[in-house]
Every structure is written in C-alpha cells, then in structure tokens.
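So this first bit is one chain, no partners, the form predicted on its own, shown in structure tokens.
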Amino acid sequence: MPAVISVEALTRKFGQLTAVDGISFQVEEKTIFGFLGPNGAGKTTTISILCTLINPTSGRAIVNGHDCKKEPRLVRSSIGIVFQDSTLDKDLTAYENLVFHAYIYGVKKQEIRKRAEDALRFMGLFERKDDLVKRFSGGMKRRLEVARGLIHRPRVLFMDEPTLGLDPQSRAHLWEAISGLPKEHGVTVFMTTHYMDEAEVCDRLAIIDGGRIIAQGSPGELKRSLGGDIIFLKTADNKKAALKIKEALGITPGEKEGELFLASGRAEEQIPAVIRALPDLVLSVRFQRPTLNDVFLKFTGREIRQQDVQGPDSLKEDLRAYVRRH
C-alpha cells in the first residue's frame, strides 16, 4: 500500500527541551496506525506537526503528498482532527454540530444532509440527532466527534487519546466503530494512545519514548521480537537464583515486582530445566505470552503507565498558538 503519511528526521524543539527527537516512519493509506507511549514522551507534539498546528523545528512532515511546512492549507483540507479535549458546541444539537463543520470545509450545501445523517448513522447517535449536546454523556460527544471529523471525507482522522477519560463500556462502543473506519469510510486513522488493549488493534504500531522512536511494527512482530514466551519466577533467594539460571542456562534473568523473568521459545519445554537449575529455590513459577507492555519494559527498562505531565506537550497549548497566529 501507498504511504499516505511519510515522517523523515522529524525534530521539535522548545527551548531547551526537544519533545520530539529525529523521528522517523511511513503510515499505509487505509490502516490503523498507533503511537503508543506514556504522556509526555512526544505523541501530541508529532500529531501537532502532523496537523499544521506547529511547525517542525527541523525535518520532513508529509500528509496526504503535501508538505505540512509549506502547503498547510492542503493538509487540513484532507485530514479529519479528534482533540483530547472536546470542542463540541455543546448548546447545539448533534445534527447542528455537523451542519456547521461542513459548512467551514466548504462541503457543498446539497450533500451537507445526507453526509450529516450517514455519519450519526454510522457512529449510532442518528435517533439522539436533534438532542443539545450538553445533554450527551462523555462517549456519546466522543463519537460525535468522530461523526464530525469524518463528514468532510477526510483521507486521514487523526486522533489524540480518543478514549481518555472514559468507561470501559464507553471505550468498547468507540473502538468498535474506529476499527471499521477503514474499511467502511476508506480512511486513515492516525491516533495516539497509552492503553495497550487500543495499541493491539492497530494494524502498525510505533513506540515512543522521551521524543524517540524505539521501536515499530505490527502488534504481533513486536511482541514476536522478545523471541517467544516469559517465564516468571519466584524464589527465596532471587540473587543466588539469577547466577544459577546464568551458570546453567547461559541466560541473566531480569526482575520485576520481585519475581525473575527471562525470554523463552517455548516455556512449556524450559520450565523443567530452569526448575533443575534451582534446587530447593522455587517457590513459584508461571509463564504468560509477551505483551506490548513487555515490548516497552525491554526496550525502556520501565512499564508504561499513565503519567501527569504538564508542559508542551499539550495540544491545548499548541492550539492556542495557531490560533494566535491565524
């Protein structure tokens, strides 16, 4: 597939601080694609640039074969934008929501309706059309955000923490109608995220620490490049266990949340010998298949949780500047 979104040496200073660090991949026209990190390590800075919202500090941003430094106007003119924060009018109705976004976007008055009523539709929220959305519960605003964002037939929709501050439920209902986005709307979804269940629907994955790419792939290539299963130990000794391991095995275990872990191809075979290797020490053992939070743990030495961190890595921040300056 053609690279609709292609990001080469991409850099974003403030000050003394880089939030975004040389960065560097291609997103394929009609794919998921996720930035998965903890806050604060340059996902919203990359989907300003992204957006025309703030200019690279160096480096190449291209979306949809324009150039976001030089041809800004014919970016927006293509891409769909779900912020962090809502922007709903919320003494509007849903269907007024829509009507007025088509009508910025240049939409031709003919279709408005029909593109209007065919995106509630989609995102189920037509039977609740003429309702204010002051009266819409958190995930239904989410949903008419995407509903909007898409009215314009955008080739990307970029979203930012689509699902943050949601209930499970209210997630699920989201996610259901994001993952049919490509195939139903034939759109890009370019999005951010620290929850790894959303990062295992995306069809391409890039992993983003302290303004740095780590590591990219497909969910499966990425939990596949740990080679295998981890196996989890409990010992009463887990300095003396891991030099066992090390002598017997040839492999130096790691540690977390005081249990040993160590890669394996297939656990359900080494178990045994690792058991072998530590007599009277086990007190316990498991094994799980790898995850994306074992991706980042072995690339970043740290799981990803939720961070509060404040700074510019804001959109809100970077919004409030193109606002200044337009």
Second form
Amino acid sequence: MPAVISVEALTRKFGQLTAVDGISFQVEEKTIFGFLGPNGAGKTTTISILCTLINPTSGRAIVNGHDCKKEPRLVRSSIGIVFQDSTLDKDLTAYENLVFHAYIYGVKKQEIRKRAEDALRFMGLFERKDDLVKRFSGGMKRRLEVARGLIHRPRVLFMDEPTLGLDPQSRAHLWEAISGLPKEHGVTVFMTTHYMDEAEVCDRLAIIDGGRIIAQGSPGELKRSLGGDIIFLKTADNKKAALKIKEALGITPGEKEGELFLASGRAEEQIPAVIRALPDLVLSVRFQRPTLNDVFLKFTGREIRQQDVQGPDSLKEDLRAYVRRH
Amino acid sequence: MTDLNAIYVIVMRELKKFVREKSRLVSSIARPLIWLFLVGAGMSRLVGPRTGMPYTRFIFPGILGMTILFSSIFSSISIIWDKEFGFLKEILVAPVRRSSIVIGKSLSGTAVSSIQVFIVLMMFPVIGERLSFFQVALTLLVGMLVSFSISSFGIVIATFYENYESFSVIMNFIIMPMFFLSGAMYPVKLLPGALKWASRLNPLTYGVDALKNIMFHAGAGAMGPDFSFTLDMLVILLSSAAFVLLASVFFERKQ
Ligand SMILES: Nc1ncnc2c1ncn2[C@@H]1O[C@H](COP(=O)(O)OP(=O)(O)OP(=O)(O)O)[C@@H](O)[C@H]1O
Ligand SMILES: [Mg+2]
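Target state, the form predicted in complex with the partner chain; input state, the form predicted on its own:
Everything in the complex follows now, all chains and molecules, and the chain you saw is the first one.
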C-alpha cells in the first residue's frame, strides 16, 4: 500500500533543545497510525511540522505526496487537524465554527449546510448547534473539533490527543467514530496519545521518547517482541509439576509466591499441552499477555505514566523481572 | 476562489461578533462623541476666538480619524486574542494565502470602522458643520480607505505580540501617540521640529488631513490641511499596500 505520510530523518531543534531527533516512519493509506509517548516526547512538534505550522531543522516530511516545507499549501488543503489545545472560536456557535471552517477550506457553498449538520449529528452535537461554544463542556468542544476537522473531507486527519479530558463514555463514542474513518471514509488517521488502550486500536504504532522513535510496529508485533505471554499455574505439587513440564515441553518453569510461571509464545495454544502434561495436578491456570506499557518499559526502563499501572503489584514485578531477562 | 471565500468569511466573523457585542459598539461610539463634545466644547472657548474657526468644527475630521484609529486597531489586534485562544492556528493551517488572511482581517477592521465613522459623521449638523451630500459620500469613501490602511497597520503590530498583556503597551505607546501626532487636535504645522517629523511618519496624519481637505472650505488658514489631497491619498494607498505586504511576510515567517 502507498505511504500517505513519509518522514525521513526529521529533526527539529528549539535553541539547544532537540525536540524531535532524526525520526523516520511511514504511514500507509487508510490506516490509523499512533504516536505513543510521554509528556515532552516530541509528539506535538512532529504534528506541527507535518501540518506545516513549523519548519523542520533538517530532514524531510512528505504528506499526500507534497513536501511540508516546500509546498505547504498543497499539504494544507488535503489534511484536517485536531490540535492538542482548543482552536475553536468560543464567541461563535458550534454551527458557525463549522461554517467558518468550510469556507476557508473552499467547500462548495451549497454543500456547507448539509455537511455541517451531518458532522454535528455524527458527533452528537446537533441539538446544541446554535449554542455559543463558550457554553460547551470540554468534551463537547473536543467532539466539535473532530467534527470540524472532518468537514472538508481531508485525506489525512491529524489528531493530537483527541480524547484528552473526555469522560469514558464520550471517549468510547469518539473512538467508535475514529476507528471507522479509514474503512468507511478512506481517511488516514495520524494520532498521538498516551493512553495504552487507544494505542492498542491503532494499526501501527511508533513509540517516541526524548524526540526519538524507540520502537515501531503493530501493537501485536511490539508485544510479541517481548517474547510472548506468561502462563501462571497453581498446582497440587509445584515440584512435581515443574519436573513434568520440563519433561513434556522442555521448559523449566519458575516459581513465585506459590505459583509456577513459564514463558510462552501464545498462551492459548500452549495451555492445553501444559494441562495434558500435568494430569490431576493443575488447580488453576491464568496467563498474562504483555501490554504496551511493558513494551514501553522495556525500551525506556520506565512506565509511560506511573498512574497507569494497574493490577496487583506482585504480578507486575514478575513481569518486569521477566521482561528484563529478555 | 478559496481565497475569496476565506476573505468573505473572515469579515463575516468579525461583523457577527461586532453586532453581538452591543457594549463594544456603544463604547466605541461613545469615545469619539465624548471627545468631540467635552474636549471640543471646552477648547472652543480658548481657541475659537483667535482662529475664526470653532474648535469643535476643527477637530471633527480628527475625531473621525480617532474613530478610525481605535476601531481599526482594536479590530486588528484581536488577532492577538486569536493567538492566545488558539483560533489563529485554525486560520494558519487553512489552505489560503497569508495575504488573503491579512486582507480579510483588514477588511474586517474596515467594515466595523466604517459603521462607526458613519454614525459619528452623522453628528455634523449638531456641531454646526454644513456638508453637501457629495462631501458626506466622499468622507465615507476616504474613511474606508483610511480604515483599511490603519487596520493593515494594526495587523503588522499584532504579529509582534503574543498575548493580551501587551494591550496596554500598544494602547499607550502606539495608539495614543498616533492620535496626538495625527493633526487631529492641533495642526501638524504647529508642532516643533522632531514631533513634526514624527507626525509625517504617522499614517493617520494623512488620513486626517484628507478628511480636512474634504470638509474645510478654502481659507481655513493655519487651521487648514497641511498637505494636498492628492498626496494624502497617495500615501494612504501606498501605505496600505506596504502594510498588507509586510503583515503577510511576518505571518509567513515561521518559528
Ligand atoms: N515553541 C517551543 N519553543 C521551545 N521549546 C519547545 C517549543 N515547543 C516544544 N518545545 C519543547 O520540545 C519538547 C517536545 O515538546 P512537544 O510539545 O512536542 O511534546 P509532546 O510529546 O507533544 O508532549 P505532551 O504529551 O505533553 O503534549 C519539549 O521539551 C518542549 O518543551
Ligand atoms: Mg503534545
């Protein structure tokens, strides 16, 4: 598939600080590409370059076949953007914001009304269309911005943390809309996030930290790069069970807090073999699949966001120990 | 085509907001009227007897100039607000020429300024001025051109500032000096050397002078216009073009 965004050795400096440090990636048509990284990683700076607001210090960025630095207007006419910070006119109504946008993007006059109303319905804002934006909640503003970004039917939609500040329900609603864009509307989506669950839904991910891309691939590939799942077993007799597993599968399981654990490529395929090897010994089985957080942890040595740590700590510890060994 | 649409919608946005904010209209009309009637009436006693021209009538073109100056610059530096609240980004990533954005913004200032000029101009009978229909029409037309020039100047200023804390700086160090050095309150030719030069570099001077050329009858003497109408118009038109160009360049310049 052809690449709609192609970035080569892109670097952007602010004085001494290198915000984006020689990154390269490609985004294929009609996919969702996620940029995952902590605060200050360089996500917004990259988007600003791609949507021609700032120039790169060096390197090249091509969007829809046009060079962001040399042909900014051609790039601009084919993209839509949802910025990290609100760029709505709060003294205009929702509808007026959309109409303004449609005009400056050259949407045909006779189509503007219909498109604006459709976009408002799509984002569940139709009833509030004539309210001033300053009376909107944060989530409603966010949805309005996504609606606005789509109204001129861009080929690429850039979204800088589109779900920031949304409640779980609005987030789910927005995600539903976003995930349908590539297939139903032929839009390529480039988005940044630091939510793992959002990153999961992307077709491809680049993990960025300190201005550098430290890993990229599909979420599945990235997780598999950690070596696969871990199976945890409670058994009637751990010693005996460990021995039998070694005989049957050639793997020596570890033991921690009364549970055996062993590395496994795909747990769902290996679990039957494990159980067969241990007749009458298994009391319970569970497995842990590495998360993107673990991927991030492996490549940077820290969590993307401390507060995102979930689950019992002991389990995290096991996993970390496991990850570090690989 | 996209560019014409963009210019149109930028102007519509400004007008919509202007109509919505009643207080802005009231205060922007009140300022020139207060100056005209309070300052004008007070000074008339002092100045009138010596020059043969009632001071209120002398400052009338200057008060129109003041109306233009404040409304045009206020409209243009709303760009600083747009910068602060993010909306400017929405305009800057649109596929329109920077010059179209500048022209759209200048026409916005021109539109709101012209409405106010019209209202203030209609006060002429109250101060005992007699103007023909032709003079009124020409005043409005020239008023529009001057508004455009000052609005585009305001945009050049706005490109230098990032937030509205700078508002008082602009008010005190740009708007007020421009007003006092424009010949609005006293003839430019009475100013001492350095200030006379400063007033000649002030784009508003030529606007006010053009209005004086239209309104004052021949023989106004020391109170009369300082330059010819042709020179005034030439400066207004050329400076407009220069400001639009400059503002476009400053907008294009990326960080
Ligand atoms: N205009 C600027 N001037 C100076 N430094 C800047 C500028 N913009 C960004 N930076 C710096 O560049 C680095 C990357 O910033 P950027 O906004 O791209 O991060 P981010 O990944 O978007 O972070 P966040 O998740 O917080 O939005 C930061 O260290 C930031 O301070
Ligand atoms: Mg950011």
